[in-house]
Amino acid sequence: MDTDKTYSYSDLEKWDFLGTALAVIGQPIQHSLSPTMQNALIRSLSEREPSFSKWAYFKFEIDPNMLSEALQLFHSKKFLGLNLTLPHKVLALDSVKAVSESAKNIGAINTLKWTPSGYVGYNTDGYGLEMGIKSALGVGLNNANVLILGAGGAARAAVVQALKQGARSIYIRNRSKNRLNELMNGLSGLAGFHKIQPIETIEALAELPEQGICINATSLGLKAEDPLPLDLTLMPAEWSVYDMVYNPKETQLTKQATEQNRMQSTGLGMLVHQGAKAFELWSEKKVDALIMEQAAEKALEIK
């Protein structure tokens, strides 16, 4: 079957693929690089292990109003694994059999694994972020000072991972004070919450520790005309920058970071490593994320 095609709920109803099926679902979904990355990995694995030649990864555009019914159908069609992207990551929580502890803390799931009684939900975004930062910037979150821009699901995943990895301090900055307060309230039950501080004024940025990692967890940067999520001149010079946005290859934020001689990276590594972790959950095998990264980079160059 065609892994480049975007499938729909009606396609799922008459699905008859005989191999091991995986898929990403969202709305919209046409732009997703996940099929490119995952199918490149599957092709590489099948060269050494022929059983993987019967695996394939597809993409489905599913209306959020049909998500519950769609997940039941995916399960009955025995899709071994699913990735969820917007707007399904939170909605799917009510439609799975069980949820991992880290996914509960994040409050969202992006990976499902088939079991006879239903799907189990996981969240690999935090792991992807951690590994993306390590591979691009050469530093970890352990004992780091971290500034997170945003107050949505991506920001919460970043906070949870920073806490999990033992960050020294975590600061959160968001344009909307109400949303920032909502996020702080939602995080208040987590172990290590005392490490989290909201940054409510621009002046407070100058008082940050000398070194740290600034993570953009907003969508600002997806479009060329987007404003900066933060003017980096307002913070200490030795902070590095990690932008979760991976397309375009250079955002306004990473461009400003380069101009200021800061270490910086966009979020392609996060996308790659969260996908690699998902495949490891499905296959119960360690995989080479570099294969996925090369496929994603090539696809972005073509686009």
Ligand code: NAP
The other form holds:
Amino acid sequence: MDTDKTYSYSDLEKWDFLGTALAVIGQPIQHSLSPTMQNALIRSLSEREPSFSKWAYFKFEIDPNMLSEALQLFHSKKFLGLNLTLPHKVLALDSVKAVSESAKNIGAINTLKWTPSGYVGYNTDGYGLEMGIKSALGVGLNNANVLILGAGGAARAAVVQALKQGARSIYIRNRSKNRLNELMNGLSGLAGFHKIQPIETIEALAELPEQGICINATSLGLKAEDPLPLDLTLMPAEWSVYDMVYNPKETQLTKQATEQNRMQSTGLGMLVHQGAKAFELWSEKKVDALIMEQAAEKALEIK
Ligand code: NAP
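Can I get the form predicted in complex with the named molecule as well, since the one above is the form predicted alone?
Next comes the full complex, this chain leading.
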């Protein structure tokens, strides 16, 4: 089977791969880096453990209206693991048999593991973010002041991870007030909620603590012409920047951060580590994320 091909629902109906199948599903999905990095990992593992030579990771474009039927088919075809990307991360909650505690808190799942009675859902985005920040900026979220830009699924994963890691304070800023309020309401039952503070005015940014990590969890930065999600000149000088956007390799935000001598990184590390954690859940083995990172970097250079 061809792991570069984009498969469809009708391909799934005819699916007859005899090995251990994994896949990412989304819409659109053609440009996903997940097959490249996961198959690089599988090739490397199979050099030491031949059983992995029967594993392969595919990509499927699935319409959200067909998600529930598709997940039943993936299960009957015995796909061991699935990654979910836009627009399926929340929708899939209704189609799995159980959800891990941290995925429940995030309210979205990005990783499914096959069990005889149905898929179990996990969310590895928060772990990916934590590891991405640690490896790029050399600091963790524990005891940190964190400003999160955005109020969608990625922002919520970031808030939940920051709470889990014991961040000192968590600030959230978002374009639409309604969505910010929705996010705040959704988080209100979590331990540590008192540490979370919405930032509704530009003036409030100058009042932030001296040091911290600003995380861009908006979709701004994906296109070259996108405006900045935040003008960093409004922030205290010692805040570093982690942009979840990973393509392009430099965004307007990380460019401005560099010009202001701030530590900064785009989000490839997050993508790599959420994928590595997913593979660890499926294989129950520790994996080397560096192999995945090298494969993803190479693929981004070619694109
Ligand atoms: P989402 O649920 O659609 O949320 C998008 C967010 O971006 C919302 O807060 C939205 O604000 C904001 N936004 C969109 N357009 C804007 C604009 N023109 N001006 C200001 N704010 C704007 O998306 P998501 O799933 O949370 O993903 C957010 C980003 O994280 C995406 O770029 C995604 O690729 C990235 N991500 C990266 C990784 C990784 O592994 N590196 C993993 C997950 C996500 P409103 O509420 O005002 O609309």
